[in-house]
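The chain below stands alone and is given in structure tokens; this is the form predicted on its own.
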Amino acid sequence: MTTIPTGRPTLCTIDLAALRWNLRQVRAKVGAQVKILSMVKANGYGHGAPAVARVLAEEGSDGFGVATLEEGVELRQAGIGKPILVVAGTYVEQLDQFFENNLTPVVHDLESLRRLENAVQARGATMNVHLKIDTGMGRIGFLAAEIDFWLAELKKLRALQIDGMFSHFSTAENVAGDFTRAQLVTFSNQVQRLRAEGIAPPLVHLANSAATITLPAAYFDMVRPGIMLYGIYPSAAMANQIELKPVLSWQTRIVQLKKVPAGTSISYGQTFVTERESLIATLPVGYADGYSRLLSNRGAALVRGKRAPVAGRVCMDLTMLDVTAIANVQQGDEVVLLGRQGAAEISADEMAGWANTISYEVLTSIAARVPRIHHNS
């Protein structure tokens, strides 16, 4: 059973049974024998990380990635046991933090590699690692033009062990242009020459979600899906190739309804002012919540079924919006500003465009403040 807090009504409910279809979906594209690592960064894309590893490890996910150490260690300490890579940055003052939580760093550049090689000599330990390459992305990683200069180091390694390999896709949304082609093809070659120097890392990874969906080549030894965990797509087009199922919805109450007359100027600045006599319903989230300033006037909210558009700037606490064409509105109705009511649904791509960003933000941002309430577990 499903427990609601009581109090402010505006939180996040995470479908858990939604969650684990979408890992079957991916399992099922990529065969068993590719290895699934979970991108649960970010706090799980938004959605808890905790309870989201806990059900993608019941479900059969290989590992999980996380961008920091300290999403490492909120993991081990939520008692996920399964291998987990830190993939945005390792800093050697971390070093005995990722030994007590056995977490897996990322090296992406030479500095790192040796000032991380000299920390694990002088412990007289080892340490598993995976290597960045820079294909394309532009952002960290070792440049694959610069092969012969960083290889040459790798081949002196001692403490540290090279467990894996990967490179990052610059084009999260549609891998099938000619740039994302080029940059598997480096990444293949990177991965021969170092097998042809000796150094064969077990878990080769480069696919994304929207190479996980359509790009089998770029499968190696194991995926990284995020997004479509989440039941996002990465683009709409590819919902033609698999079904995903969409995992977190965010609702919240009327705090207030109130009729104002034609003419009334609805929160700061004047930007909204009724043509008509109105009916507007107060709403307990602001941006402070994760609801965008950028939906000001431009966003919707379902009530009762139906869409009711935002009236003027999104409040730091309070949104307000018109439900003057809505029969029979009540306060504390409830108000879903994501996901479904009854027929009708709102995307995390819909509310994105309308705060001219990506889902993957809009799901991000929702603050701390919101509770997740984790159900069909």
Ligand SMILES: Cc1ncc(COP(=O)(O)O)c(C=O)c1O
Second form
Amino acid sequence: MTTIPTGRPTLCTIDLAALRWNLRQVRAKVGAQVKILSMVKANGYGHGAPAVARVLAEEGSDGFGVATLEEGVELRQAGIGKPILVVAGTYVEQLDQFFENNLTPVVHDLESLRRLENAVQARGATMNVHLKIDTGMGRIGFLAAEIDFWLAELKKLRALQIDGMFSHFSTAENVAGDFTRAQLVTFSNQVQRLRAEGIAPPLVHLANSAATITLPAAYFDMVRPGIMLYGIYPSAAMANQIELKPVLSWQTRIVQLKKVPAGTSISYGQTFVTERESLIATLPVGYADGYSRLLSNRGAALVRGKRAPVAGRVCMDLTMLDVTAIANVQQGDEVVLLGRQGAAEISADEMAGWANTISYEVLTSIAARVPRIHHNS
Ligand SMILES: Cc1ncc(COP(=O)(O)O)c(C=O)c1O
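Form predicted in complex with this ligand structure, per the form predicted on its own context:
Every chain and every other molecule in the complex is listed next, the one we just looked at coming first.
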């Protein structure tokens, strides 16, 4: 349990009991034989990677996925001992730190393969790597269609050992669709082909959260859930297939309350003008905290269990709400930006809809200056 900082009341609370619950749901889905690589990149999807990884490790996560070497080092420094895969690109310049921190890099093209092989060989060492195959994402990865070409190179490896092989789905929200099926078939064929040529990585993995929930055929040796660990469904249609609990909530308190006459403009650009005598609450949160400017005149927050609309433009550090319709509002009242207050709730998906984005971006955009308070409720 972290101590609640005094002063500026804008903070996120992270419910570690909900996080544990969500991991248990993943385990119940995939069974004891399939490993779980918990995705904790981007600071644990904004939840605070060290604290999240510690809890998930205790709950039986078999390893962790991060995007960058620096994220992996942060986890090692926090005492995480389980395998850590750095998924979003490998830079040979960082080889020393990969060794020092026992992190596993991904090779994703011939250039990264050759450079890493040569650098590791030059040290007289060996290194485990995972092979990334592009089966339809069109980002990093060996192109499945060019397997004849790169397979020949794999066979020449001396220093690098292929410990894993993986790909990534592009249509998470439509796991039953043709494109997803085609990616699964392509990936399975690549696995078969490698095995036939004597390369049998012990860790074959493909499933993100959506596939973990709905596509057991994609489990192979390990799944890589991300968003579901944080209590968010990859698509609303999956809500009846597994029970997840949101982990993060985001609160602040009213820093100033003012009664203004009709015709008063609020915030930059006069985009909101009161039509009646109004009660305007100012919140100490703004787009520099990750509260998107796209929520200007679109978003809402919870005050005394009711929704209050955002009035005018979200500023860098402050945002105004129209609380005229809510009884007994006081300066200092708690305001929930994301999460529950009484019976009311604002989900990351709802906020994402206001900002024309996805829950992932809402969560990972919450700025570092917003303290994360972890509790086991
Ligand atoms: C390579 C990789 N695997 C797994 C995931 C987890 O995906 P999700 O959060 O949809 O479960 C991600 C997330 O973007 C990813 O990039």
